[in-house]
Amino acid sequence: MLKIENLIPLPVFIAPTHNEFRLDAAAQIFIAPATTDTLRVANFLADDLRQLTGYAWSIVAEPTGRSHNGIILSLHADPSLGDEGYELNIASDGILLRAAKPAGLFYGIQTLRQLVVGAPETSAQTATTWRVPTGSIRDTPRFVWRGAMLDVARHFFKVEDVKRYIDWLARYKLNRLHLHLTDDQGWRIEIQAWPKLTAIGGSSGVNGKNSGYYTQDEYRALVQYAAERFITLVPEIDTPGHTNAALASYAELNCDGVARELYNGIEVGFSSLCLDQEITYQFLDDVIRELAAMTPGAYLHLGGDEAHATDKGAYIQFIERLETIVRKHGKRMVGWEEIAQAKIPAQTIVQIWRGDHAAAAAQSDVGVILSPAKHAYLDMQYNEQSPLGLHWAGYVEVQDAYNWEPATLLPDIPERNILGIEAPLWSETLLTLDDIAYMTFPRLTAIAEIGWSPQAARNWDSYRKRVAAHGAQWAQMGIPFYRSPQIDWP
């Protein structure tokens, strides 16, 4: 039975109609006005439909008079729904969505995706027609910062499989992708001032394998791939630790002059910059000016976490220093919550992971992104049988992921300076990207839920009814998703 009502993220309303709209060869996507955007989105919302339903699906630009048997895309100026916010309203005679920006009716369309996949009387190859549930559905985003982190350090993804990431994220209305490219493991991005990055500090992995760094070209097709689906990426290069491939890349840049060995354990914290040197800073400053440049999003991520081998002095001195770089560039510092021990702006936004430092950036008054290991982390193991993983801080089973609240999970933090949430991927055991999916779904949909819907909305119960049909759609679409215990899957 098709029910409006299965949908993740919950939507701020829901008014089913108990009736249908039948999808046939006809259809057509209306869209005013026709606009770069608009058009984008209408194709992506064609291209989905044609790959399920096998209908040609044609796209009519400034329909005249009313469009019957189609799906209407159109933008109006309504304040109230803000940049993200769209309404559905779908009929047994048309479907009509509406927002205020083009990022609304892309969130639009991934609400429509889902009540479609799935619906068809038979299967997919011999469905004649296919349907959708009627209602009313207005929706808008409560955080602005709704995000996924994957690390491609500890472990190399290709550019394709990050872009299949892109699109998961997008499904969910996850609006940032947070690429986290440095590590004592590996140096992922080309950086032309320092070549032997990417030529040494590239071709190491954990155990040896998945090396490998992007391009700058393929790096910008991966920023590109991301803001056409309305996802900034957010790149980070990790420091002062967790830069052991970059020292063994270059040996000015240990304090003793002498380059490191290639690393390909998992430990942590045994490995620094060396601050004393501007030879340092001039590396510093050349990395943040290529990255700033091909990062037309507003943020780039310094890490700054676990520098358990650098002074604390010399550690706070330079996260100061490191902030009015990446502002010198234009762009504002994102760092793990350890530079909040530092003299930090406004505009810096501290990421917290153990909550240790939540105080401190509660103090600066910055804005907080919140990735509570325990709750957040996509890399812990769901139990002790879990093949992937790892379990320092604890088992994450998918109600673990789901049963949070962000206003009231660090009571140093008020709930104005929180901007959102982020679920982090390490890839420490990650392989491949049937790993990647195994440890991101059913979790991915629990953050995605927690960072969109109301919190009065959101229920255990009601969740892992939706999740169970989603289920079927992961199926479908060849995603090996953990089938947790926790849920009744059909």
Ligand code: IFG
Contents of the next structure:
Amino acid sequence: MLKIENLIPLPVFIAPTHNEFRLDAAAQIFIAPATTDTLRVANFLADDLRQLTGYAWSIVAEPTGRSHNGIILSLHADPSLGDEGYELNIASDGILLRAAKPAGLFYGIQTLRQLVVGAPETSAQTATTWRVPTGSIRDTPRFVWRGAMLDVARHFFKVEDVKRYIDWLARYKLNRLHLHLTDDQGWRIEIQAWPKLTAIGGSSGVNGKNSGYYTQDEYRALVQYAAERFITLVPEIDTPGHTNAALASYAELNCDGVARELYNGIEVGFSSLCLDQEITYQFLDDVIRELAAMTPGAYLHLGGDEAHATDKGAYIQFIERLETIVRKHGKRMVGWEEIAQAKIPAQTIVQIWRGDHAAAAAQSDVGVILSPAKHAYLDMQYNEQSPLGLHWAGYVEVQDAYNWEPATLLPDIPERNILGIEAPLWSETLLTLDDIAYMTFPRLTAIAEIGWSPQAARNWDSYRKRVAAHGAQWAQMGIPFYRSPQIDWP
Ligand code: IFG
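Would you mind giving the form predicted together with the named molecule, to go alongside the form predicted alone above?
Up next: the whole complex, starting with the chain shown before.
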């Protein structure tokens, strides 16, 4: 049974009262006020509880917010809860969830979902009763950027798989999904002005497997699905390196005017856009314009990593010009840490993955997202026997994913510049959603806790006990997670 103490991410404040609230078939969900926002969140809760308990769970407008035999979702709350915080009071006669904003209600129901557990009342009984441990919780996130990255370029994953991934992120209060849409092996997003990017660039993948791409409507559907779950989708077009798929699609993008061959290996650093040809900037302007038009989020990620085939000085000029194009289309540029070598404006965001450019990022005084490969790269093998993943950054067991502290990871980076953290999952060795699940759980939940919970409350012994209880839920959900020997699974 998932007790109130087994929550992940750990809430800021928990006061268990060691009783229980029993759900019964007449229980209802009340929304105060009744708006499209509160109704949308209530529907998420109702869908889950209907599926879990088989009860009707009707949703009722509740003007007073008094506690009934049911669950009240209310926006009449303490404004200091901020955009994502919530207060959850579970009494033996009813549940009251309050938040200042709809996202807070959404995160409160994620906590509640982890607590509703069915079990026969006694061994004699067969009927399941559904109970929730009582207590009060007040919770707000530590970092504003709590993200995961999915590489759909090395191997493409269809819309339904990405939606499942989004479901998993939402369950653990993550709020950013960075989609790595283009690389040497694949271009995965339809650009109407440059149709061969997907016709040719989308026709292959590592070892020739998992080709494909998202039409603009499919991409918009993913953006919408994520947004309904309070997740901002951050698309990445990797430049100027990691561009072989584009260079194979259009001869004119190559300095020598010759289209590259499609590439389905896993080397990096061998490709580069042709930075001293104007067509490259026309190409990028078209791509960025179309991407910005279908991306309501504030951020576009333009890569910048491993541009080993690009002249250093040309790279720096390119990044500075690229940023002006992104800004012209009304978006904030995100890039891998190498972009910090250029003069970048304060609104730019630098994603640190090795730490080599942390000092430059601090110098530019820009916001940073921490994705340290030796802790947060979910494509790293767990150990030498792992059937999937790479190990250039070392082996990353669950404890390695958990035992790090963003504020002290990189001495050069002042804590005030840390927007949050993000766990990349590169797909060179992954083909299916089950492969993704195996590499994701139980490490992404460690990252989710680091992104949400207070540093002082976090410790490995507590996490390894709590995550064991989640393993039982993942098994029920059919998620083939890695049964790490570091955890005593039920
Ligand atoms: N580094 C490359 C990725 C991917 C990764 C695999 C970054 C920013 C190694 N760049 O990580 O494209 O190949 O672990």
